[in-house]
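For reference, the chain that follows is the form predicted alone, supplied as structure tokens.
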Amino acid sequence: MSSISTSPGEAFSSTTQRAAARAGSWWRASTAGTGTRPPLGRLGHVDVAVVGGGIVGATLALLLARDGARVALVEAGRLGAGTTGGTTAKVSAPQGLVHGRLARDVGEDRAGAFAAANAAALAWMRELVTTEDLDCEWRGRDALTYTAHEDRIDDLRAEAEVCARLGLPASMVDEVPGPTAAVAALRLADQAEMHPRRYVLGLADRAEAAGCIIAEGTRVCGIDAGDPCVLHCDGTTLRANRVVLATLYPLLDRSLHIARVSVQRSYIVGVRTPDPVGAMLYGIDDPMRSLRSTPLPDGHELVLVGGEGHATGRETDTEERYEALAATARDWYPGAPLLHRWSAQDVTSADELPYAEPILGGDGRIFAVTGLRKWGMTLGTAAAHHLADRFAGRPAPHAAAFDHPRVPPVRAIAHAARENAGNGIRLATGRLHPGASSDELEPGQGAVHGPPHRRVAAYRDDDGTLHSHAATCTHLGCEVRFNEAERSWDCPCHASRFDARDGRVLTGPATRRLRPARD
């Protein structure tokens, strides 16, 4: 690997930045062509399908396999290249001010079952990781909340005092290493990090040795309920008596899970630096700045700066996302050359709690798990060990953080409401902007044009081919707008994307590709 600027001047230039761009995740990019499984084959009859091979996925299908359970594991791209492959990879009780609220709108016996389902998890992959020599670049840090304010170091100290409460490890520091101007933090001590996919793959390797049988480029396009399931993939159909929809976004509309969640997408930027952070840091401040590192072959570390959230689709203008953390890292590490950048998108419930629950009109042989919140190492890992417990008809010991159904409150009752009654203003008025036609479009732009019934989604790329597909999301309806950082077709309402190129699916619900348009 080699860097891509040395030069302070260069380090964060627009040259650079496309660079970065074309370079993407480095969990991805660090494994690229490892871990390769083939696509579905004719399977016949499982006790359990799990869709979606990211964190969730694959620890779900181990624990199962290990049970004795026959499961396929289907996953529509590559292993741990999803969500997976996009998180900052802490592994760590959720950081930020979220225990107290918790504590607050749903009270300290879900929020203790919230903290403690996080420390199981963490205990468990720790083990994993140690007794299995996973080889997944794991470090111990602590994980600090921090603020460069001392008007909000009360609330740091309030969040601490509920954290020992639930039993983590939390107290006040007043020094923390980095180059942020943190004045005070709260640290949760003997967390990790990793790098999530070479975990992911190796989670698959031992739920293959298990008995588990992988898929890779597989698409669930539709499911049958009933006594079996019945799977619709790419040419093929799979029958199960049990399917777990571990795909971030449950694929089926019926689920209902479109009015209780919202969903984000987010940034970071990676920059090489000699040395470590040597911990994992979480502002409150706005903006929020997010900040680890991880090791790189030739001995630096690539420092991993997030934030910038907002929700999918909402913001057609990424590009400043991008520019806004590469501002942060240009303050932090002057010459630091910029090396990669990607983006990631998350899902959170009303009420902040995971769900890992039977969908409606899955007969209770169809479940789901979503509402991760940005933290899906340790929840994804719980939300797992909560199905494995279930389906085997052992204890739940934390099912007060997942058990359906449940009553969020009236912020969140609220907030779902604005979010849903904000879908329906974009379904019915996307089409009512005019856009710019497709001759008007440079090299790298697009947009959305034409009458209210044919609506066209235009994108010219660099080489000036001009891609034309119909602007309606093949999910519920609604109008994309393109996103021009990434270049894809992103769905306001509920958060599908598209490739600007081709059309295909990046991210679901959606199952079917965007069709071509219309003469």
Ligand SMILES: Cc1cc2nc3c(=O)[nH]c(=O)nc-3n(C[C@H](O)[C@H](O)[C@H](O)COP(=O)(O)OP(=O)(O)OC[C@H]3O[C@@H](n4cnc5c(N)ncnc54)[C@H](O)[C@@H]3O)c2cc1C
The other form holds:
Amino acid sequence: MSSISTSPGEAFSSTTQRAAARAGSWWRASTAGTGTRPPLGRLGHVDVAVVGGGIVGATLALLLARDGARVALVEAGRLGAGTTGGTTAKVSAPQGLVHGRLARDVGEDRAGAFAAANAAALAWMRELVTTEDLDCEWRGRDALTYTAHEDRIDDLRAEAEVCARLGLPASMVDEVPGPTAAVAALRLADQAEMHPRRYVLGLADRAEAAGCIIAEGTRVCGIDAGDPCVLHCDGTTLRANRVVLATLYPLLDRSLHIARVSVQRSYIVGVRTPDPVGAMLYGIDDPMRSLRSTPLPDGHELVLVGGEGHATGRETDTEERYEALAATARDWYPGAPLLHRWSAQDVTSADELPYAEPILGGDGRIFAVTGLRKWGMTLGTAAAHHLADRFAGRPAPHAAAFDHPRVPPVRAIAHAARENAGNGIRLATGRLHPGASSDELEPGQGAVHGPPHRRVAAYRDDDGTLHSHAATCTHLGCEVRFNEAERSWDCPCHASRFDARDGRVLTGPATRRLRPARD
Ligand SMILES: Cc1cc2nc3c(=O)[nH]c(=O)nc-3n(C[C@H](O)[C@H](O)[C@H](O)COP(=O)(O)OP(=O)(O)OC[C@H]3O[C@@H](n4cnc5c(N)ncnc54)[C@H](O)[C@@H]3O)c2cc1C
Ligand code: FES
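Hand over the structure of the form predicted in complex with this ligand; the form predicted alone is what we had up.
Everything in the complex follows now, all chains and molecules, and the chain you saw is the first one.
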């Protein structure tokens, strides 16, 4: 681990920012090279193929294998290295004001099931970690949703009342640990924080011990629904009686999830300090900030400051997002070195309830989990339990949390319209983003240029080499945009992302790399 110092109040230099960017996610960096599995070999036929090895896929694989099913867990990259490797990993009932919104929009029954599903997931995780000695730096913590403004305390009070009615351990406090200017907070007692990738690797080890086959580096590119379903994976095939898409965003979209969900990218910076934060904080003020810390091997703590969310692919100047977060970190911890920074994305449904259901056109055999609304540690665990119970024919105790109202709440309709506004135009015209020509690009820059239907996504790397691809997203044909901070091509329609150098898929739902540019 390298340490880059700054003096109090001094802005982080671009060299410091780039070093933190190279270090990337602490969760991935601190587990690099751990628990690698080979790609899928000849497998034949399984009861359930779980596609995607994040917290949802790994939890489900373990539950199903322990239920006695023949299970294959197929991951395109590395286990726990997707959004689960980019999270803040607070293991708590969702923070913010969500329970009040749910109670109002979808009713107290569904809101209560949502609260109970999260609470049960937290209890199950704690029990697993404790009884099976799963090494994931698990620490008990309170979750505090705070405000720095007197006139917002009533919002917290109202949320606390709803939470208490729904059975959560909620109370109001006016003493808030940490560096924020909080004047009050809603406290959810006895929640937890952890190292999410160590946790997923621990789940995977236990799933394997129960008979699950795990393959990394194997992207599922297509699925034929049937009896059995046939999964086409990077040159090999797998047959399965049931398939679960635990891919964050379903790679098949026959249920119109596209219209019902939106994808947000958010940012995290990590600074090194001597002391832990002492609680998991989440602000309801603008700009929203999320805060927790995690132990470093040298006895210090890495404080994670998160926020700055925006719809994926709709912003190009993403470097500014990191700078805004770094400015907060610098104010709160003057002189603390910036060691890591990263971003990740998650899916939110219009009514804020998660999806764990069969997809249309999947013959009742293909299921998808999505819409974990940036709270997938507990919600993703709950979704995995929900499906495992269904498959085993057990009653699913929190089914109402996954039961979307037939008539979506008015707010949800407005949200979906807002989030997906323009997708049709982006598909139809594919040339909303004026760009510089390749010759004008400096190292580190990218732009889309060229005439309609021959648009080129051009990126010049730090060595001065130009990398050119067709600017058309291989999912459904929208035009990609350059993400300056991550050096990727991001799609504004359904949030697929591609590497700016070689065009390979970084994040689905796309399954094929960007095509080379035509001369
Ligand atoms: C910045 C940020 C902070 C967050 N903080 C918190 C928090 O504090 N607490 C909390 O509870 N939640 C938090 N969340 C949300 C949480 O991290 C996510 O909800 C959760 O990690 C999603 O898990 P997943 O298994 O659904 O997805 P992922 O972890 O993304 O796993 C999906 C996997 O599927 C694989 N995949 C995709 N396509 C294919 C394919 N075609 N073939 C094979 N594999 C494929 C991917 O490679 C990936 O590994 C946060 C999210 C963000 C973005
Ligand atoms: S068109 Fe769907 S992700 Fe690009």
